[in-house]
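Next comes just one chain, in structure tokens: the form predicted alone.
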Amino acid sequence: MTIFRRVTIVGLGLIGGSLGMAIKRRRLAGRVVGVSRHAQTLRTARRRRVIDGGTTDLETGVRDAELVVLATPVDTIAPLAERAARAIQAGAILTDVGSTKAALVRRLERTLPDHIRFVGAHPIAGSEQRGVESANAALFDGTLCVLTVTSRTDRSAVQRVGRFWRALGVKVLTMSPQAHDQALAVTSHLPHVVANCLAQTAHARSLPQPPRSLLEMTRIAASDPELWDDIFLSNRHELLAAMRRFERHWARLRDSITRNDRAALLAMLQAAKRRRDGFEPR
């Protein structure tokens, strides 16, 4: 089921590479073009059937695309969007896969030409791995993609981008950029902060084989540091608010242990268990 005649993916890391594979597997585009700064990445992407063709020149890569997906670190998305806008054909849609949205959407609504239809998107998928070598056509299967909408967002473009993601086997949810950043601060960005602190606190040599609890809780601390520092800083206001809420729970738990208060400690553990049980999909 072809939805776009030509899709250009700018950035061929784990997310961009997996997206190209998924598009080709489901035959959602007549042609998938990749844009990368590195010719070797393009060669690897061609060999792994991530793309049909590629270029290191952004303007050339986006010129004939019906859909342009910016799959680069969050601090590069806005400058690339502004460059790409000068070469994109009329009627094309520009979107992204960034993990933070409010600042990005606010800037692009101010700087992009009126004829450019931008839809902020965030497929909530990924792993601690990186690079096109780790691309996986099934990465998005059964996941969620948030599309961010403001009063200025083109509704027909939102519908088409939503149809595209649903065709990839993804559930689509729309919300404001601010609501997205608030939700992701607690559900994604804060867990990475906690995993990072735990990884720095633990000692690998404490036991000959670390418990699975430590490995599972610190898995995401192995994610690309140069990706996550941008995410933390671009969503710092919402992330700091989430960290303050976390600190209040941490302090209550610490105090109950300090006071040897079994009743208070048990009540907190029971409350946490009830909350965690509610996380599972129904």
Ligand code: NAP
Second form
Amino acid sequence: MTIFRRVTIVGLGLIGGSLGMAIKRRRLAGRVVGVSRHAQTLRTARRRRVIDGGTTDLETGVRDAELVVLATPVDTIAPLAERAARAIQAGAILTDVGSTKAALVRRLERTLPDHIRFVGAHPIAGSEQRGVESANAALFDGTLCVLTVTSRTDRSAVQRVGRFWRALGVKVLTMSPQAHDQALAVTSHLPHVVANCLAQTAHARSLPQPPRSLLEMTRIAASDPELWDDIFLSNRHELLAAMRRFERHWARLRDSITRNDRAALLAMLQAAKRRRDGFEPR
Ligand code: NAP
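For comparison with the form predicted alone, produce the structure of the form predicted together with this ligand.
Everything in the complex follows now, all chains and molecules, and the chain you saw is the first one.
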């Protein structure tokens, strides 16, 4: 079922590469074109069936696209969107996959010409891996994608991008960019902060084999630092609010241990268990 005649993906990393593979596997586009800064990445992407063709020139790559997906680090998305907007054809839709949304959408609503239809998107899927070599056609299966909507967002473009993600086997949720960043601060960005501190505190050599729990809790600390500094800083207000809430729980737990207060400690362990039991999808 073809949804777009031609899709161009800018940035063929884990997310852009997986998206290209998934589109091709499900035949959702007549042609998938990739834009990368490196000819070698384009060759690998062709070999791995991520794209049908590619270019290192952004303007050439986006010119005939019906849908342009920006899949580069968060801080690079706005400048690339502004360049792409000058080259794309009338009626084309511009979207992205960036992990934070409020600053990006605020900037693009100021800088993009009125006729450019931009839909902010964040597929909530991924891993600590990076690059086109890690691309995986099943990465998005059964996951969630948030589309951001403001009073200025073109509703027909949102519907079309929503249809595209649903055809990839993804549930689609629309919300404001601010609500997205608030939700992701506590569910994704704070866990990264905690994994970072834990990875810096724990010593792999303390035991011949690290416990499974340590590996699970620190897995995301192995993510690309150059993706995550952008994410933390572009969502710093929401992330700092989440960190303050975390610090209050941390301090209460530490105090109960310091005071040898078994009742307070037990109450906190029970409260956390009730919360965690409710995390599993119903
Ligand atoms: P990645 O594997 O490192 O891929 C990023 C790609 O962006 C690279 O392949 C690189 O392509 C390109 N790139 C890097 N810097 C650039 C620059 N200055 N200008 C132009 N292109 C540049 O990262 P990723 O995990 O796919 O992340 C891409 C986006 O998806 C980010 O915005 C991230 O927030 C978002 N996201 C990530 C995850 C996750 O779990 N990883 C989940 C959801 C959303 P070339 O070097 O070939 O040009």
